[in-house]
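Shown here is one chain on its own, the form predicted alone, set out as structure tokens.
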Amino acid sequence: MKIIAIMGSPKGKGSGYKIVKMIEDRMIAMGSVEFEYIFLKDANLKPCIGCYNCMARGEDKCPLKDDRAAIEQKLLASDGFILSSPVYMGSVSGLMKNFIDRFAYLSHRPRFHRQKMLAVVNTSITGKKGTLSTLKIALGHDRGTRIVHELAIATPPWSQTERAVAEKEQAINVAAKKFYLSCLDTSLPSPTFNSYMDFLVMQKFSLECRQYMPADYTFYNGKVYYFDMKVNPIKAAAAKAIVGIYIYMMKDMGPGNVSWPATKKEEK
């Protein structure tokens, strides 16, 4: 079993690393597991400039030449990965946010269908909920990676009670076991009704916006689902009917003929 741990702390081997290392030790005790750590503070991952090329034209059109593609290949070759971040003002660290931004195209064109993800957050006291919410949308959200567990551990800068320590140890035990068992299952998930509707919506918008989002159109054109999988015909018919209504109601989100905001030339 191969696990990639993406470490979002600028400290490197701080509290988050210690927690993930505890998870590693417990998983190794369960079976054959290989961990690889990617410390974002040392990774060659340039700040996203928001050019939208990866979303519209394809990630290969990103003007930033660094290790993003190599990191993606490591993730694809793994059985699961851990995203670890400290809480910074109620959300993830800047390093982790940039990591999420650089892989934003996966929210449109997901690919980590086989891998499982464990979200790990450490904080002095508060901010766990917001940070976990941000981690959950990383790497394709529920269109790709299956998030099997969320672990939030408080690491205040003072000694703790025996009860508090025991609770943390138990939470880490539960996370390690659940993550380990989930990564043993390398099968592709069966489409749910909601996930199939989500696919149909994305496919329809890729067709409507093909002039502006050619990478999405190429990805969805001719597909039955995100990956090769049979879909129950009754489920498919019902989903298509509902999606047809949804698309009609959301028609103003698609391309039109009014340029906005207007350019200076148009304003004249």
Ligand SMILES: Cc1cc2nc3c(=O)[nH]c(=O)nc-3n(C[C@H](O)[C@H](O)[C@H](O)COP(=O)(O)O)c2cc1C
Second form
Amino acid sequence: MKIIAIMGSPKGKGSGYKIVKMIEDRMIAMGSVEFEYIFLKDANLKPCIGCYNCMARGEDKCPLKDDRAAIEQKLLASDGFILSSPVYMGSVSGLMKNFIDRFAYLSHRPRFHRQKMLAVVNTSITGKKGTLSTLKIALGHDRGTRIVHELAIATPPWSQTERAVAEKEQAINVAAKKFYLSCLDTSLPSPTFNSYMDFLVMQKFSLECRQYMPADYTFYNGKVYYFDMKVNPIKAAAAKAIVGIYIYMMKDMGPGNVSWPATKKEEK
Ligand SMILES: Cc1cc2nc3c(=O)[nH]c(=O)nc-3n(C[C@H](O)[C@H](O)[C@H](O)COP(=O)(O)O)c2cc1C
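Follow the form predicted alone with the form predicted in complex with this ligand, if you could.
First the chain shown before, then all remaining chains and molecules of the complex.
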């Protein structure tokens, strides 16, 4: 089993690394497991420049020449991945935020359907929930990848009580076991009704916005779901009816004929 651990601390081997290492040790004790660490502080991943090319025209149109595509290939070849970040001002570290931004196109065009994900947050005290929720929208998990488990551990710079340490050890054991067992299953997930509806909404928007988001249009055009599968016709009809109402209610979010704010040309 191959696991990629994406490490978001600028310290590299700080408290977050120690936690992920404990998970690795426990998983290795369960079976044949190989970990590969990608320390974002050392990775060749440039800051997102906000050109929106990856989203609109395709990730191959990203002007930044670095290891983004190679990292995606590593993740695709894995059975699961860990995203580890310390809490910085209530959210992920800047390094992890850039990592998430550089793969933002996956929220439009998800592809990690077989891989499992474990989100690991460490903090002195606060910000566990908010940081986990940011990690959980990374890499298109909401549309494809299944979150298996989340782990938030306090790592304050002072010694802790025996009970607090026992609770952390127990939480790490549970996370490692759950993650290991889920990574053994390499089958494609059965779509839930909600994820199917979500797919249909994205497909419809990609059609409406094809002029602005051609990469999405190409991705969704002609698909029944993100991957080949049989859809129960009754479920499909129910989902399409609900999505039709939803799209109607959201019609002001789609393209119209007023450009706003005014373009540079119109301002003159
Ligand atoms: C810039 C910065 C911001 C931080 N913000 C928070 C915070 O909002 N809440 C908190 O409890 N700890 C905060 N911390 C503490 C770190 O989350 C904590 O030291 C963590 O264990 C560091 O993990 P690492 O050793 O893996 O880098 C902050 C630390 C830094 C350097």
